[in-house]
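Just the one chain here, the form predicted on its own, laid out as structure tokens.
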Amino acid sequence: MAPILLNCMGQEPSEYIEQEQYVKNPHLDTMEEDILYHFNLSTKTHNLPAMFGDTKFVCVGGSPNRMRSFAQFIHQELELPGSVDNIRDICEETDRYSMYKVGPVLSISHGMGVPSISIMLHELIKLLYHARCRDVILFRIGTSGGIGLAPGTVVITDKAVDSFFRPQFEQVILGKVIIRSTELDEEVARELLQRSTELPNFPTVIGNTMCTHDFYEGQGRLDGALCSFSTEEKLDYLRKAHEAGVRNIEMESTVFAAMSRVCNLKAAVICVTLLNRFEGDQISTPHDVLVEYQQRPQCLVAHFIKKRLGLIA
């Protein structure tokens, strides 16, 4: 059965009509309520307006602990009244995503892979169509193995690509292979970059990001439970990859941008490499170090929001 191709708003060409933003559902608007059920939140139990409607930026990422982090981190950056002790994990009474609201920004988890954060964007789209949100900007960050680049650079992803390096997701719906784009804002990539330049020590690109569905045979590595390739193969695959563009590896970003473009959601990806996949496998770099590459997409993010929010010039 061959693909099929939808345009951005996740339609058919032929069937290509004007809805409103966010949502690409109409079944919703016949709901008396609807669960968030991975939030623990609800349209009847929750006045979702209240809580969320001022959102602006939203901030996801693989970790709990690190979205708590950042939470603390963006308050504190926004200096806002009160203790970053006192932030409140909204989802605390799930043990499936945490969210943590900070001002005009919502830090939210989403676990591992593909299927992880896709179930925590269905719930958070549909968050901000009930709160009635309007001009969000997502932002996906994260860790990655670089692919020709020292680790500590910072990638801010031009397209989102699969493993045959095309920049599209794949979703099997009803028995059909529905094809997306994952084209990512090219406006915020290039104001991230621009941000980037005014923070110093701050080694950053623009480039393609690979998406895989495993973090071992998927990505290369020689180092899983499984291997069924030579040395020499992985890196013909890399050198390949580089050819393409591709510049980090990491495993949320195709159905990140597929979900944000169907949904007219204004996003972007920055993770900072940990690694150069060319010289290894596995992360041998200090624990310190590699604490302060994980808050580099952090620092670039928070710097983007404040110039946004005019609160530095």
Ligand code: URA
Second form
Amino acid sequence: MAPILLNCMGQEPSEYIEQEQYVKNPHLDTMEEDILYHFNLSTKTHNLPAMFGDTKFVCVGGSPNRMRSFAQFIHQELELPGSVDNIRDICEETDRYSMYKVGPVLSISHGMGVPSISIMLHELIKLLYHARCRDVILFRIGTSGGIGLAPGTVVITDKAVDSFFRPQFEQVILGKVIIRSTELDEEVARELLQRSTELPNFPTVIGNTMCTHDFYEGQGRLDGALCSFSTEEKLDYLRKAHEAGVRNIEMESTVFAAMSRVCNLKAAVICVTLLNRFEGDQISTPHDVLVEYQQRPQCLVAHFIKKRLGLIA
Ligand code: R2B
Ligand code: URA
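Next block, the form predicted in complex with the ligand, ref. the form predicted on its own:
Below is the entire complex, every chain and molecule, led by the chain shown above.
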């Protein structure tokens, strides 16, 4: 008799095929254990369904401190029992990423740039699969440079585009370039825009977000250690980006959108603009103003979550 193939959760095929909503990797089912190395979690040492099975919203953002503040904020907003001081970093034994679980919300840091967020997303998507999560919505809440917008404006991403304004993400796999679409969930974006109108003094737009692989030359800045173009060439590029519908620039959205899409996860990108790139390159806004700006995507997502959970009318 042929042996029954159990996956790394000890499940028979009939149990796990139905769960293959998120991962797209047949090899996972042949592994006895899956070590999520950068989270310091594993299917053998942790009961992932018990720890994460009720997760419905995952919010990711670059900085560990910001994602801790977001976890504390959402704890208050959802009026959960216990003290915010007791929210602990699930990944505290590694210093790669920070992760906080607050009720149905998971808050995770992803560092800066495509390679950093893509490693985190591989492990997050496997985590959701192993934990048997269902109907999860993924949000990236972050900062960006605006194009033709007043600083502090929140941009909900329509399409994440590359430096050529194409809605695609290129990944090199086994020496070949694989192109993936970067379309995001339209319904979630529209609902976020609707929620933004319910918040006072909350400038928000929907537009395309350009994702680059560098903060300085890659985003057309004149103030890096290297610069080989003129002010006019910079402005010409930003004008072309604006004509292509780009309203802000950041460094993770294309891979975030592409991986979420391939893995059937509804996803949205919400970034506040810290400056208007037509007016400059340096971020010279006072610290307290920047802190307030960075809270805006958090407020919008918290409002969305509360509405979805039926906590507000
Ligand atoms: C926005 O801000 C960071 C660079 O300062 C980067 O992670 C991004 O996408
Ligand atoms: N993050 C970016 O990637 N670019 C900016 O201009 C500001 C924040």
